[in-house]
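Below sits a lone chain in structure tokens, taken as the form predicted on its own.
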Amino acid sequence: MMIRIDSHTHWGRCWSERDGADPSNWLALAGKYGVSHSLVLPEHGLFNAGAIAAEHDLLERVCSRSQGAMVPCCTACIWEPVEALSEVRRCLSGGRFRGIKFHPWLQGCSVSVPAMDDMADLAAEFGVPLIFHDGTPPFSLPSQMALLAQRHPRTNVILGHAGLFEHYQEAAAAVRAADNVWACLCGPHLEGLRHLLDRCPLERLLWGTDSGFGLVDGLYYRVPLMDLLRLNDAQAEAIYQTNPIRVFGLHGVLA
């Protein structure tokens, strides 16, 4: 059975309020759709900078109980750059966290500030990607992330939504503009997905659902939508398995 990795999920507060740190319900839902592994991004910390460290500790507990099926990522508030770098280094030093998530629109941070350059250098040091919410002006456009990627060629930059509904063409252009920009097919409509599949290098495409912000079954929409693309075996293996293993450095990490 092929590994199917969901490269964009969140352990939302609604999940922790209902299940604590028990991932059983999450794993059952993922398994229903053939998702074997999930990259789990923060949620509460994107809204509340004061909750970041505690959320990281919770994510680590949740993922540690998943038998390797859930892999945590961290975030930071770069308005406090010294503290941000220290917290991210704390997470990455343990080896379990495999990416750094930013939501410039919610967090109110531009990708052009010096602290983001420092964060990109830290990501390169630990061999993990920067994952961005993208597709939402004014701070979260794919072209802005592409400029960051061009300044930091050793750091992989993931467009977490591949431009959403309106900016998927810009996302495709961003992927072509820098060899270290990746697109997660988690946002565009069907025509947008086809556009990205046709115009982006296959080896830099990922798939995700954005599941976890609520208890609504997001896979119910995202999985059949991808099925409409009728991916061939090589495309499916690359997007669902090979590419996420490579960009997140999951060799030897996945159970």
Given for the second form:
Amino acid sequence: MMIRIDSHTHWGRCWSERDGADPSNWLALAGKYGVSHSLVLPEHGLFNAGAIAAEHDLLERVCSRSQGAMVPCCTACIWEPVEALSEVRRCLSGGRFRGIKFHPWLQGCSVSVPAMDDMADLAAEFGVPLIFHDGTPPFSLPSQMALLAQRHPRTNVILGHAGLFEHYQEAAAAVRAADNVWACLCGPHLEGLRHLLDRCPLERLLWGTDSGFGLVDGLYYRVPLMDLLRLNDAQAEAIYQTNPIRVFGLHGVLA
Amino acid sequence: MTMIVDGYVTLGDGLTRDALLRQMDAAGVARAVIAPEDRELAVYNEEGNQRLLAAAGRAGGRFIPACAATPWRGEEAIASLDRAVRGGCRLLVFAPAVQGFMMTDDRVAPLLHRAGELDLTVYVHTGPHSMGAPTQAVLAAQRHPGTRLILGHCGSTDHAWDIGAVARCHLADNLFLETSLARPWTVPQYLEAAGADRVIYASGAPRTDLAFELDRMRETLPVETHPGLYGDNLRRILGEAG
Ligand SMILES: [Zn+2]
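Show the same protein again, this time as the form predicted together with its partner chain rather than the form predicted on its own.
Every chain and every other molecule in the complex is listed next, the one we just looked at coming first.
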């Protein structure tokens, strides 16, 4: 199968409730649409800080059964900075987790608090990116993430939704405001996607589906939507393969 | 057979009248609401209204023209709305985030009131965070029970969580939901909560692709079993048969 990396997915609680730690059904859905590899972000921990560590263990178990097709990312409750940094360090030290995800809107924390600066340094130390839910004020604006990236030029910062419907122009401005800001095409409408493709450096665009938050199959919309962009070969290769491999450091990880 | 009506298309923003008609033909869409461009919503109300009326006049009934009147223009806005309706406009569009107000502001009340007197349906863009909350539009609808409001986009994305509660508990007789920008797989639950006669399909082109959106929605909800969604509901509230 050709490599096509989905840079934004989740392993939602509904999957464990049904399938335990067995990713076969999850992988079958991705495979049906030609997705070969996925970055798998937390879900339960975004709602419940007390569930974060256990979810990390679960994610690691699930992904370890995927033959390299699923790569986990971790999260933290930034309001408890000491515990947050130590839990993220625990995950990253194992080598399997390749990114740190924050959903500042759901998690109720600002991107601009000092603890997030510490987290950005930790990400740089391990060579993994920070991945943010973005497109939602007051805690999840692309401009807030752009300034964080400017303060931490060694840390890659990914806009997980490239601004959604309302903030995609701000997302494009954020990508152009710092060389370490990346945008994941996952959320904007067609006009927004075209805007981003026109204005952002190709080498910092990714693609994602937000698949797995629930059991519902959203890929029947998200995958063909990208076909409407009529990406040329170079664009498709960058967005689906080489860019995610670079930003998540997947060279040795992918099966 | 259901005549498919696309409940919201922006005529302009690069989409010409002829191109729209071609896209509608190719997708099997009989008629479409045509709405002003953002700059016409924000500033050039009158020019936009006249432009859309002219386009509709040359489209053999296939376009349903909407109009704009910004509440910031006060009395002038009322006069402009009256002119637009006399000319044939069938809906009034509010895009509070583009026009710079909230649906709960007092300044929007005279226009909502006048729309009710004119039996004119009001389409409200919902979704933008502070200025497009569906809950704001619901309060406006409660204050103006004689005015029909369509909640455009079902609050997508971040206000989508409001729609469940609105549909279950606050859907007064003058409220309707519209699906453009809502992910197709979310629409069945809105239909379930709001009822089949309260949800209106739209593509939101040209921000989206007219044919693709219809195709994906049909994959989710077939036209044959959902005539209200694909046209009958809109035609009914516009006072046409159905
Ligand atoms: Zn997500």
